[in-house]
Each structure stands twice: as C-alpha cells, then as structure tokens.
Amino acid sequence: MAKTFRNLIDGEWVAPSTGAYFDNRNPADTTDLIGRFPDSDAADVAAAVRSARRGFARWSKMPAPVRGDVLRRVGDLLVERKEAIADAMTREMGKVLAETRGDVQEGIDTAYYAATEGRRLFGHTVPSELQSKWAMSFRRPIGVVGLITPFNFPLAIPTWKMFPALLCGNSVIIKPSEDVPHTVHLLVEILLEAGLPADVVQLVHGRGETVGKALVEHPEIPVISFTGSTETGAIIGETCGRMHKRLSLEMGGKNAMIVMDDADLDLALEGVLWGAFGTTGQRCTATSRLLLHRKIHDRFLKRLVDAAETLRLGDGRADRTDVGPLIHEASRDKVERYIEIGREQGAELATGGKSPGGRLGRGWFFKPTVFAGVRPGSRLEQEEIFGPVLSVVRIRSFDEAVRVNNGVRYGLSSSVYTGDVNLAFRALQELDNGITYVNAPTIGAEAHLPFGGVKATGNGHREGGWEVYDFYSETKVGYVDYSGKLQRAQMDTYDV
C-alpha cells in the first residue's frame, strides 16, 4: 500500500485541511504509485505563515555564522543519502540516475557555499561629508519568504532558493511542483535532522492554482520566490506589484546553440545532443533551436540524425538508458502538439515525432526528435515547447545567428561553438541572453555563478552566486555622529 504523506506545520507533520490528497506517479510506469500528497488549500497556508512569523523571530537573530553551520550539516547529510535521493527523484521525475545524481550534488554544492556567505554578507563603510560622522550598510533579514519550485530539477532549485533565504536569517514556505513532491520531503527532513529549527521551514503541499496562489496574496509573505512558466510568472507579478512584494522570477526560454564552419564538429555534436535532449527536453536552458552554417549544415544535421536515433528510452535507473520520460501526460500531448505545428508550417521532420509504444507503453515517453528546414519567425522556432524536440535553422553567417538567437521573447541561455577567438568574445557582448557559452551546450550553469535570463526570461534578479544574497536579505544605512553637535548633510558640507 502506497505511503501517505503529509504537510510540514508549525514543526508538526499533520494532514491538510482539505482532507484531500492527490497520487504521485512514476512517469516512466504510471502504475507504479509512489505515494499519495496533501491536497492543500489556503487554511494550510495560514496556518504555515503564523509559524513561519514565530520562526523568523527566532531565527533572524541567530548569528548568520551560525546558520551557515545548520547548511554546512545539511551538505553533509545530502552527501551521505546522494545514491538513495537520486534513485527517489528519478522514479517520481523520470530523468537518468546520471542526472538527478548532478541534482542532488548541485544541492550540495549550494549548501556548502551558503555555509560560507554566512561569514561573508557584506556592507560596506565609506567616508561620511562630514566630520566625526560613521557612515555604513549593512545586510538585514526581510521575513517569511514563500518559494514555488517546479518539477524539473526536484532538488536543486529547492536549494537554490530555499538555502540563500534560510542563510539571510528569513524563515521559508515551500510549495514544490505537484508532480515532484517527494523528494522536497526527503529535504525538509534532512533540515530538520541538520538541527533548523522546526518553525522555520514549513512544507505545504499541493497546487499552483490554490497553494500557490495562497502563497503570492498572502499579506504577511513579502517574498515570493517562482520557477515557472512565463505566462504564470506573469500573473504572479500582476500580484506582487500590486501588494509591494519582492520578487524573483526564472521562467522560460528558448535557446539557441550556434555551430560556426570552423567548429570542432565532434564536440558540437556530443554538446547538441546533451542539450537537446538531456532531460528529455525538460529544462529552461534545453538546447531547443540549432543554428548550422550553410557550409556544415548538411553534414553535421545527418550524423545528428543518426546520433539522435541511437539514443535509448527508457527508466532512468537502468544502466542503459539516455533519455526518460516526459513528466505527465499534458506534457506528452502538448509535444504531440507541437509536432503537428511543425509539419504544418513545412518544417521537415527528420527523425523522432512519436512515441515508441511497447514496452514502453506504460510511461510517458517520446522519441528525440529533429525538425529541419525550420524558419525563423515560425511558431516551432519562437515558442517553448518543454521536450525532446530540436529546431535546426540554417545561417548563412555569424551576424545572422545573432539576429536568430536574439529574435524571440525569452533570453536565458546561448552558446557558440567556434575556433575564432573574435565570434567567441562577439558572441559574450552580441547575444542577448543572461548565459551565454563557448564551446559548450546552452546547459551546465554552476551554483557558484548567478543563473537567470533577460527580456521574458525573468524579472532581473538571479538566482544562486553572490546576487541571490542581496535578493533574500535588505540594505540597512547607520550614520552614527560623535562630533557632539548638529551637522546637516549637503547644507553645512557645502556652506559657501
């Protein structure tokens, strides 16, 4: 019988309100039941913000040091459960053992460098106008932060958000993805284990359109945290402008990677084929458009067809396997979809475009799939379809790429592969992306740097790096005057 799992409240694990709960399946085997998850509303919520206040009374003024200790053991704890947290996120998420094992190391790395920044959330101090007079800033805590994280990445981006939130001294509720609710549980239980006190972190599960929701109007949450799709990103600023909230959004993208007539053509293809269809598809930074130069375009697109037809569907925990499962069924359906828009605007279908049936019946699977011939401007081209589905577009030089990669609404990530220093340094300044790689797939941001997009992307902040510091936590100024009488700024500075 299936484990029934529960929210985390005020330090308590306690059913949802609703009475309701919903079935976590495996993608790869729908019939596999993983476990059943509160269905929660908005009363959940209430009741996560009321102890989420009383934590952050506590924890704010706990020394940030001293909280980088509480991240430090919990790096340790994900380092002794990586094996058994990668095989639980690959059967509730589908990608490769290979990958979730990067997910959960990618936790660790953020755990160890939040551990650090509590030694290092800088001020500054600069000379004050005037005379006997102390002029600085400082960092400060803002209060309970609420993070949305989706199905992608189970492990890491809870971490990225959740980590720099808790070092800042902010007490945290975390909403994950519907459809990755396990492992977030296995991290909340490692914090607790780690020693973070128990009202400082709360775990409400359950859907955007009621948790979700609950968390973004909620009036004493002044932090709201989202991974997601543009359009819902869109709604939850609407939002957050209105109720004065700080907020970070990361949602889509559709990015490019540009092969030059003088690439190293083995290396590009070993990186297209990692980008495009390495967690089938399910990435913000998915290397979705390939631009090929007319002089290599014919022969690199067939070696990437037959690459492409080798890879192996399958489970994720089998050795054997290069690519799993789409996430759910909508997701299937909306590939499916996209497939049919590509035919119809003439762009050829080159390998891939269905699913494989069989053995594989029970799971959401879909063939890596390339399209050719692919027009800038067309719908395959400009929207983010979230699967294995790859658009090659020819160029003619390195200028038109620039305006093929630039010409859409998102703006996250990019790459080049080129011997020329001068594309390459051009390709950093030109290409209109938050990220932007040499030589390298548009995939394998590092959680020491900061990771975020321009234009429909996100809303400016980044996450993970030194900047996600700054977003978690407010600049306070002192000025402390011992000259013993009143000074006025820019009037007795400035007396002529």
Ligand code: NAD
Second form
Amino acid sequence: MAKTFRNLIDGEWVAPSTGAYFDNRNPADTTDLIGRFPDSDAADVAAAVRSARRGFARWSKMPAPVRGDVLRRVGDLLVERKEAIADAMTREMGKVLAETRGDVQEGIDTAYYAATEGRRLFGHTVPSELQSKWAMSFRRPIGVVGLITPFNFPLAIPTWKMFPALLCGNSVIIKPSEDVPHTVHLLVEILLEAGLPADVVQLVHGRGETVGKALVEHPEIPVISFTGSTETGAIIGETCGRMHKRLSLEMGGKNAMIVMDDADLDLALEGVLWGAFGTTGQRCTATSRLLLHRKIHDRFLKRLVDAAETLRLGDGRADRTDVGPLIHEASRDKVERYIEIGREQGAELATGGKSPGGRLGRGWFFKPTVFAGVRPGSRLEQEEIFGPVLSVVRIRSFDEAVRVNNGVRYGLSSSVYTGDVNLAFRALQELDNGITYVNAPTIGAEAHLPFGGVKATGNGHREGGWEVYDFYSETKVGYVDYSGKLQRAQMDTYDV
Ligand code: NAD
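Given the form predicted alone, state the structure of the form predicted together with nicotinamide-adenine-dinucleotide (NAD).
Up next: the whole complex, starting with the chain shown before.
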C-alpha cells in the first residue's frame, strides 16, 4: 500500500484542509505508485503564512554566520543521503541515476556556497561627501518568501531558491511541482534534522492553479520566486506586478548549438547528444536547435542520426539506460503534436518521431528524434517542445548563425563549437543569451555562477552565484553624522 504524505505547516506534518490527495507515479512505469500527496488549497497556504511570519521574526534576527552553519549541516546530510535521494528522484522524475546524482550534487554545492556566504553578505562602505559622516549600505531580510518550482530539477531548483532565501534571513514556503513532490519532502526532512527552526520552512503540496496561485496572491508574501514555463510565469507576473511584489522568473528556452566548419566534430557530436537527449530533452537549457555549417552539415547529420539511434531507452534506475521517459502523458502528447507540426511545415524526420512501445509501453517514453531541413521561423524552430526533439538548421556563415540563434523569443543558453578564438569571443558578445558555452553543449551550469536568461526566459534576475543574494535581501543605506552640527548634502561646500 502506497504511503500517504502530508504538508509541513507550523512544524507539524498535517493533512490538507481539503482532505484530498493526488497520486505520484513513476513515469517509467505508471503502475508503480510512489505515494499519495496532499491536494491542498488556499486555507493551507494561509496557515503556512501565519506560521512563517512567526518564524521570520526569530530567524531574521539570527546572525547570518549562524544561519550559514545550519545550511552547512544541510549540505552534510545531503552528502550522506545522496544515493537514496537520487534513487527516489529517478523513480518519480525519470531521468537516469547519473543525472539525479548530479541534481543532488548541485544542492550540496549550493548549501556549502550559502554557508560561506553567511560570512560575507557584503554591503558597501563609501566616503561621504561631507566631513565627519559615515556612509554605508547593508542588507536586511525581507519576510516570507513563496517558492514555486518545476518538475525537471526536483532537488537542485528548490535548493537554488531555498538556501539563499534562508541564508538572507527570510522564512520560506515551498510548493513543489505536483509531478515530483517526494524529493522536496526528503529535502524538508533534512532541513529540520539540520536544526532549522520548524516555522522557518513550510511545505504545501498541491496544484499550481490552487496552491501556487494562493501563494502568489497572498498579501503577506512579499517575495515570489518561480521557475517554470513562460506561460505560467506571465500569469504570475501580472499578479505580482499589481501587488508590487518582488518577483524572480526563470522560464523557457529554445537553445541553439552552433557547429562551425573548423570544429572538432567528435567533440561536437558527444556534446549534442548530451545536450539534446540528456534528461530526455526536459531541461530549460536543453539543446533543441543545432545550427550546422553547410561544409560539415551532411556528414555531421549522418553521424548524429546513427548515434541517436544507438541510445538506449529505459528505466533511469537501470545501469544500461541512456534516456529515461518523459514526465507524463500530456508531455508525450505535446511532443507527438510537434512531430506532426514539423512534418506539416516541411521538415524532414531523420530519426525517431514515435514512442518505442513494447516492453516500455508502461511509461511515457519517446525515441530521440532529429528533424533535418528545419526552416528558421518555423514552429519547430521557434517553440519550446521540452522533449527529445532536435531541429537541425543549415547555416552558411557565423553571421547567419547569430541571426538564427537570436531570432527566437527566448534567451537562456547557447553554444558554439569552433577552433577560432575570434569567433569564440564574438559568440560570447553577440549571442543574445544569459549563458554561452564555447566547445561545450548548452547545459552545465555551476552553482557559484549566476544562472538565467534574457528576453522571454526571465525578468532580469539570476539564480545561483552571488547575484541571487541581492534578490533575497533588501538593501538599506545608513548615514552616521558625528560632526555634531547640521550638515546639508549637496549644499555645504569646502574650499580646497
Ligand atoms: P509549469 O509552468 O507547468 O509549472 C511550474 C510550477 O508552476 C509548478 O509547480 C506548477 O504547479 C506551478 N503553477 C502552474 N500554474 C500556476 C499558476 N497559475 N500559479 C502559480 N503556480 C502555478 O512548468 P513545468 O512543466 O513544471 O516545467 C517546465 C518548464 O520550466 C519549461 O518551460 C522549462 O524551460 C522551465 N524551466 C526553466 C528553468 C530556468 O531556470 N529558466 C529551469 C527549469 C525549468
């Protein structure tokens, strides 16, 4: 009998006020029921906010290095449980174990980075324009932070948000994706075990349209951080704009890899297989467009198709698996629709394009797919599919590659394979993305650098690195005048 999970509200594991639950199933085998999770609503969110406000009052006064120590212990516990969490994550999300181990490692790195940030959290001390006056800026915690996360990085993305928010002295309420609720349950258990006061973290499971919406609309949550699709981000952005909330949006991508005629083709082939079909193409940074220079186009395409056909589909927990399933039926339906759209718009299906069936029929599997002859501007080339579908575009020059790369509404990551150092630096400057890789695929972010994109991918904030600490803290300025007299800025002058 599958376990029934609960929300964490005010330090207690409690049933949802609705009394309703949803099933969490293994996408590689939908007969495998992982557990039943709360289908909560706005009343649960309201209770979580009341408790989180009390948590904030205490936690915000704790010295930042002490808050950092708690996060260091969280990192230690993640190290201890890495294997168990990776296994649980693959079971509910589908990606292969090597990748879910990487997902946990990202959480570990983020925890240790946050721990050290507790001894930095720098402000500035600058000279005043007046004598005997001190001028400085410093950071303050903000309040209760609402976190809404997607399915594809079940641990890493929640930690990217939670750890810096907590380190800065905020309390957090998290609503994980309803597709992967178990991983965040395991993470929250660790936070409590590491000594985080129980009212500083609240976990409310449920659907986006109810729990997510209630978080976004709650007047006592001044900060929202969201990662997910651009469509959902737009809905959230409207509400947050109206309510004057601080909002970080990390959304979709349509990332391109450019392979020039002087590239190391073996390296580029390995890179594109990993970039396009790793995580079954369900990464915001997945390589979904391949821009091939005409001089190497035909031979590279042939090698790519041959290699894609050797990738082994299966349960991500089996050793031999290269590519796991898609997350759910709706996702597979969407990929199937794009196969039709690609054909209708004249692209050539070079390999894949269907589900494997047979022994994999109980999961949401889909064959690694390559479309050739994809036209810039067509839907296949423009829209985020979020599956193992790669669109190949033939290009004549680097300038054309830049135009095609920049000709989509998204701007997350890009990559160029070339031996020409001049082109490499032009790519860094001219490709309109938050992240550009040289001689590496479009994926592979590191926890201590800022992560995010331009245009419809984001709203100007970054996750990770040092920049995210700006998002989760309020800058305050202090002036101390020790001259003992009234001094007037911009008016009092000095004879030099
Ligand atoms: P999604 O937008 O369907 O859901 C994301 C989260 O938002 C879920 O927790 C969901 O329950 C919640 N939600 C849905 N409707 C809501 C509403 N009206 N109000 C509040 N919350 C709501 O996205 P997904 O399918 O889980 O994830 C895939 C998407 O996420 C892709 O577009 C991908 O590119 C993007 N993504 C972006 C990044 C990034 O850093 N840029 C990282 C990972 C994923």
